[in-house]
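One chain comes next, on its own, written out as structure tokens in the form predicted alone.
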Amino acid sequence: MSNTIKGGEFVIKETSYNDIFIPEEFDEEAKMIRQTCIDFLDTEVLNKLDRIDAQEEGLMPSLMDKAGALGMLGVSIPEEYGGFGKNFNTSMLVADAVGGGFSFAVALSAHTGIGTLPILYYGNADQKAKYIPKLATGEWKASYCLTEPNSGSDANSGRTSAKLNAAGTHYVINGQKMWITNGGFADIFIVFAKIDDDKNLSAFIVEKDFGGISMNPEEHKLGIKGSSTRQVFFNDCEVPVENMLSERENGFKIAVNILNIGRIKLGAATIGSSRMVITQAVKYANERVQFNLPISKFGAIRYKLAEMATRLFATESAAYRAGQNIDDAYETLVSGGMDEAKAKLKSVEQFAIECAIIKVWCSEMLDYVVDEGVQIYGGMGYSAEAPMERAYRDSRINRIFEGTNEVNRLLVVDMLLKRAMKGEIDLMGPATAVASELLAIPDFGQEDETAFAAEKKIIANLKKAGLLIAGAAVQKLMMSLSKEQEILMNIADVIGYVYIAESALLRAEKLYHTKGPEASADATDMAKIYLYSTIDKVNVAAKEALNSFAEGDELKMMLVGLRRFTKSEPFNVKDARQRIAKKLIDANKYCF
């Protein structure tokens, strides 16, 4: 794997189908992993769906206490404390694979992720050797207490307050803390507070047994159901000074760097959702008959499920990309002295922009495909006796977790043009190139016939076409850009929907190259489903950011331009689907 690549610069680089990962080239070990994941929960957690949603009394911690004897908690703790000490891509595939066991894969990622980590990676010797080997094994759960009632998006403006006590001893915490996942029954909770008069907020490590905790009732919540929920309150709860996590004042970055790993895992945890959903909805349409015949002969359903499929598959070779380029960085981080923790954050850090765009796109996909689901099932899609209707309200709060998808959409260019400033990445030189092309006279030259030189061309283009409208949009605005929300969001669309399109195509070209033509011939009709949909997407996207800042010659000029980038031979999608549904329908399951 190569390890030049940056984060974010994928928008400015052509990158090569030899430098990525694809979930294929996953090893017998990593593969064993994850059928240990998908085989408890059919025989631990599917069969006890309503026990779960019912919040029945210890059911919850006692699954967790069977997943960490099986090392599910452990997968990305290193040896020394328990664990496994697996790369991140392999503890992606965990929540890719628990990812379709609802309230428990809620569960188990908010313990195994922001319960956890922060100790991981923040923690000192003492701090990892105290909590780290109970937390890989599910002895101790935890959970992770960072949202207030007025602090949600705006995090490091909340008001629980940290004093130091007259001895000096110890820190009195006090203050409101919800949504708090896993509070019923956590052991641990990694608190954030601010010290006295501090900016920003500083983090602790709070043992329940602490004393001054004190909780609301479950939260009553549309979806995961199952989820422990509570509101977490702190009175005069005393904290060994010993247990402030990393330096005074760090609180807030550590928060933003935790939740950068949550969000693409996150993203993981839904493409194990969705793989599920598609195997229900194309099993129900195998066997529900209408006017003779089953569902799934009917286009409309169909090209539903080639649909769903397909955004599937964009997105998880887009999370397994971005996945590899973070063990990648890690890699070369620790290889050039820097030590193992703060090189897993500093590697995670360095693709946050990707984490984003992940977060974003798989959440939007699980709710295209349970959306979809419900439809494929009709009035039993309705009904709470079928798989669906728990599916559909369980997807809702990933456009919300971790960041709402609006706050990481304008993440995505906010963090795209600070590190342009900061001249991590150039992006005003090929921003200005892609201004001078306007100028010029279209290349005519003699077209690349080799395998997927066409579509590569249009992703190339496309990156042009989010050059285009950020160059212009910078400057233009100046200053004034990071007000426009909409402009920034028609930004960040652009270059998500090219990141996915591209990693999808990348995956293809992959398979293509190692596999041979016969062999990925699926992979390579999604990759151009998704591809033909984004350039619509990327075209409607850019001319409504050109439309509201550039105006006279100037933005005829810029539309005649993205028409040129947003520009493409015709692709027969209707009988690409009619072959990725003929697929699904054939094996009557999700088989990509």
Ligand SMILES: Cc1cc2nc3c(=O)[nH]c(=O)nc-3n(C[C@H](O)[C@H](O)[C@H](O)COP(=O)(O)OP(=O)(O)OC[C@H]3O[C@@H](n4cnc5c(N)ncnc54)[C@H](O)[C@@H]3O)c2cc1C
Given for the second form:
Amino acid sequence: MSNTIKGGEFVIKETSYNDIFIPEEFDEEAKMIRQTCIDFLDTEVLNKLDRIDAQEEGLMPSLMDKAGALGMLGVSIPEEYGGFGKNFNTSMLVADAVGGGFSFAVALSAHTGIGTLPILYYGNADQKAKYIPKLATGEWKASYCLTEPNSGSDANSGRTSAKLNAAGTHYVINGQKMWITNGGFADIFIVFAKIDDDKNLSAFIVEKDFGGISMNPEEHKLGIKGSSTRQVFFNDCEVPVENMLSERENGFKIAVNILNIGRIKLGAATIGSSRMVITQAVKYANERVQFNLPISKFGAIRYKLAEMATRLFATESAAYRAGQNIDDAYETLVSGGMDEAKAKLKSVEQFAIECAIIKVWCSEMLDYVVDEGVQIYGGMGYSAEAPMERAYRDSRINRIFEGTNEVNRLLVVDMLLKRAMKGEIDLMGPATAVASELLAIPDFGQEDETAFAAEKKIIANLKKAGLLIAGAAVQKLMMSLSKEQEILMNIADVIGYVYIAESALLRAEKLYHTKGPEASADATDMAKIYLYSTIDKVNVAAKEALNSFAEGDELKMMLVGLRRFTKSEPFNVKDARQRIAKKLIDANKYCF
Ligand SMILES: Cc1cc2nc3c(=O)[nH]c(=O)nc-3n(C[C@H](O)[C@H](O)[C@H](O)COP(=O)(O)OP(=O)(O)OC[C@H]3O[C@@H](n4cnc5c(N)ncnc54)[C@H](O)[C@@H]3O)c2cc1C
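Provide the structure of the form predicted together with this ligand, given the form predicted alone shown above.
Next comes the full complex, and the chain you just saw is listed first.
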């Protein structure tokens, strides 16, 4: 897929359905890997959820060992270090398949992601040779220590210190880390600390056996109760100098780049959880009888089922589209001569805007799905005897870790504007073109009646709405825009909704052209349902932004333009939702 556009460029450019990957295209090998993970959850995890949540001594580490023995911890680790060396999108598929594993999924993803990847991507040959094979099998389990009591979203402000000892052989680490996933059983801690009066963090590989490490008891949490979460204290912990990762003061960059990967993988994990929750909700709706009818006969319930499936379908389309973009960028970089580990990071960094969008929209999608799941179960939704209660509680963390959703929304706009300033993305050209279009007479030219033409026009217009508010906000507010967070949130919402809606539409279009109109009818319905609700959301967000910084005739003109960009022919979403609900109800599971 060589014609793919650069990261973030979707804001100004159109993508062809030929240039995106859709999950229906996974090959047999990838599907087999997915099935192995699903079978593992069924046989080893889902039958032990209460024991896992009670943090039964040794249970989680033993599950990790078993997962390691099956190769589940080494999917994206190169073969030379004992892994399978699979591409990025296959590792997304694993995160998706394991995503329905509640606390186990969190432990596994912290180990394979933020725990292992700093060494894999920033470690030198000796560090990789020493640690990666043991992490790939699960013999050693990893955690990631960035957050501190006074340093959360502002991650570079940590106070943990690292001082070189007099002999110059060891860094002596002192400080307190908080909310450390896998802390209770980890053998390896990736620790971020500041050397002397450095401005930026440095990163270290710390083995538990180095000594000088103590912990508070397990945190009592709202959800993911089976996931070990500890405060970790470093008291004169002596770390050999050769255990510094990369270079001095490169730690913050490591933290940020590893979090980019964590974000999109978190998105993939919410897809797996949502699929499971929707299946349970459909089954319950088919079984539960009220007023002499299964509740799945009621329009109010059918609406929920269809909407849950639609939001899952749309966000899933975006996650695997971006996953493939990352794989393609990697191939291009490697064939241009870049070192493989560097290319892995660079390719993800190029799509960091998409990673942040996927983190936010997927975590909010899962929260919607579990919330409606509880509602469909009624009183039983509130009972710990039924599955929705745990799903509801466990979902909530996803909007907080790997960068809160507020921080990620801010990042989406910040990264886009920075790329525009650096000349990497031509934002101002298209934004100026949109501003002049406001003054021109609308084009009432011939309607294009080919499949998806109308929807593609809507997407193009929604992008113009985004450019209208972003361009006007930059022009009006200039340097103070970075402090106007409400407006930045509005811009992020427009960009995010458009990306997800476009991804769903491209997937439906690809299915239409490869499988035919009938086989793609459900995808088309879901893409349209999502798109039509996106139009209204874009309208509200853009209007709020414009009303806040423009006035008089200029405001009126921009609002007229916005109306034009958010105009559409009527579409009967009720009937489309009914069709989707019927498919789910007949299949008695999530079936798309
Ligand atoms: C269960 C759990 C597991 C975790 N696992 C790990 C782990 O393994 N390793 C690790 O290092 N960390 C971990 N974390 C920490 C997690 O990443 C942080 O909680 C998260 O980054 C938010 O930091 P904070 O809790 O200090 O919240 P704060 O940063 O204090 O944020 C509080 C609120 O203010 C908002 N806010 C903050 N800054 C801004 C801003 N500039 N503009 C607008 N709004 C803002 C936030 O969005 C949030 O709504 C974990 C946390 C939990 C709860």
